[in-house]
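To begin, one chain is listed below as C-alpha cells, in the form predicted alone.
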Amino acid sequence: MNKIILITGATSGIGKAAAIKFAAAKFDVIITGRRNERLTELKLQLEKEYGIQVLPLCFDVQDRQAVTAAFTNLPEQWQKIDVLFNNAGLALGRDSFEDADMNDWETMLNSNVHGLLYVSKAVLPFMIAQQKGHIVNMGSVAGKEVYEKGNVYCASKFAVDAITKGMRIDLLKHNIKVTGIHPGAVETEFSLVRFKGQEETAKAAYAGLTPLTAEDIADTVFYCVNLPAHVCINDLVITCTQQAGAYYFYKKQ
C-alpha cells in the first residue's frame, strides 16, 4: 500500500513540485486548491506518469465549513494521512503599515493562519487514530525576521512559527513529526500575487540573484518526510547562497 500525502495549495509553484516528487517516488496524493481546472489537469498528469492514485479536493482554506465538510466526507480509503503538507498562503502587497490595504491583512492572516488551522484540526484525527503522521508547515524567513513593509505579511509567518513550535509539543504524545520549512525567496508565482500582478516589479524582486526554485523547496521537504522514524527536523531555514536572513543580499549586477 502507498503512503499518502496530502498537500494544500498544490494547483502551483512548491505545492504543486512538491505533488509531482511525492508521485515520483510513489505516494499516493490528496491535492487541494481553487482551481478546480489546475486540479484535475495535475491529477490526470500524476496518474499517467507516476501510475499513482489522486484525489482532488477544490476548496479554499480560507473558508472553515468547505474545509470541514472535505474532510468530514474524506472516503475511507483516503483517510490513512501519512504527510500533511500546509503549503497554502500568500503574500499580497508590500506596503508601508500606515498605507497598507486591510483587506489585503485579512486575506493573508485567513489563509496564511487560520486556513494551516483548519485544515491541520481536520486532519490530526485520521494521524491520531494511527499514532503516527507527519506535519510540514511552510513558514519563511519572514517568520524569523521582520523587514520593511513586511509588517502583517511577517506577523502572519511567526504565528505559522508559533504555531508549529506549539503543534510539536503538544503531538508528541500521538508520536506525530512536525517540522517548519521557512524559504527564503523562491521564484514561483509568489511575487506576482504579492504585486497583484505587475510582472516587472515582481521579475525585479529576482533581479541579479539565483533565486531557490519550487523544486528546491519540494526536495527539502521530500528529505524531511522520508528520514527515520526516530528522527525529526524541527526548523529548517533555506535560502539561496547570495541570501542571509530576510533582508540581507548580494546582488549582481
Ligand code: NDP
Contents of the next structure:
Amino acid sequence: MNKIILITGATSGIGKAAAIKFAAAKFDVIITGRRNERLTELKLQLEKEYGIQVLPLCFDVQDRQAVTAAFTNLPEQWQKIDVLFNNAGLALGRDSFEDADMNDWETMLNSNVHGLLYVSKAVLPFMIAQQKGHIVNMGSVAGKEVYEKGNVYCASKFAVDAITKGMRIDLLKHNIKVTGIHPGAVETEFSLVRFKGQEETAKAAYAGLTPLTAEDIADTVFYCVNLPAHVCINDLVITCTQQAGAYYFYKKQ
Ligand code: NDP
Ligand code: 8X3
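Structure of the form predicted together with the named molecule, please, following the form predicted alone?
Okay, now the whole complex, with that chain kicking things off.
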C-alpha cells in the first residue's frame, strides 16, 4: 500500500508540481481544485507516468458544505491519509487599503483561511484514527512581514501562520506533525490571478529576478515530509537568492 498525500490547489503551480513530485516517489495522490478538466488531465498523466493511483476531488475550498461532503464520502481505501498539503489559495489585487475591493478581501480570507480550516477539520479525523499524520500549511513571506498594498493578503497568511502554530500545539497528543512553509516570489499563475489576467503586470512581478519555481517548493515540501518520524520542521521560510524577506529585492535592470 502506497502512502497517501492530499494536495489542495493541485490544478496549477506549486500544488501541481507537488503532485508530480510525490507521484514520482510512489505516493498515491488526492488532488483538488475547482477546474475539473485540469484535475482529470493531471490524474491521467500521473497514473500513466508513475503507475500510482490518483483521486481527483473537485470543490471550492470556500464552500464548507462541499468540503465536508467530499470527505464524508471519501472511499475507504483513500481514508488513510498520511500527508495533507493545504496549498490552495490566492491573492487578489495589490491596492492601497482605501482603494481595495471588499469582494477581493472576502475571497482571500474565505479561501486562504476558512478554506484551510474546512479542509483540515474534514481530514483530521482520518489522521487522528491512525494516531499519525503530517499537515503542511502554505503560508508566505507575506505572513511574516506586512508590505505596502499587501494588507489583507498579508493578514490571511499571518492567520495561516498562527493557525499552523496552534495546530502544532493541539495536535501534539495525536502524533501529527505540522509544518508551515513560507515562500517568497514563486513564478506560477499566482500573479496572473492576483492582477486579474493582466499578463504584463503579472510578468513585471518577476522582472530582473530568477524567482523560485513551483518545483523548488515541491522539493522543499517533499524534504519536510520525508524526514524521520521523530523529526518535524516547524517553520520554513524560503526565497530566491535575490530576495530577502518580504520587501527587499536585488533586481537586475
Ligand atoms: P496558482 O495560482 O498557480 O495555484 C493556486 C491553486 O490554488 C490552484 O490550483 C487553484 O485551483 C487553487 N485554488 C485557489 N482558490 C481556490 C478555491 N477557492 N478552491 C479550491 N482551490 C483553489 O498559485 P501558486 O501555486 O503560486 O499558489 C499556491 C499557494 O502558494 C497559495 O496559497 C499562495 O498564496 C501560496 N504562495 C504563493 C507564492 C507565489 O509567489 N506564487 C509565494 C508564497 C505563497 P483552481 O483555480 O482550479 O481552483
Ligand atoms: C506570495 C508572495 O511576496 O507576492 O505569497 O506576497 S508575495
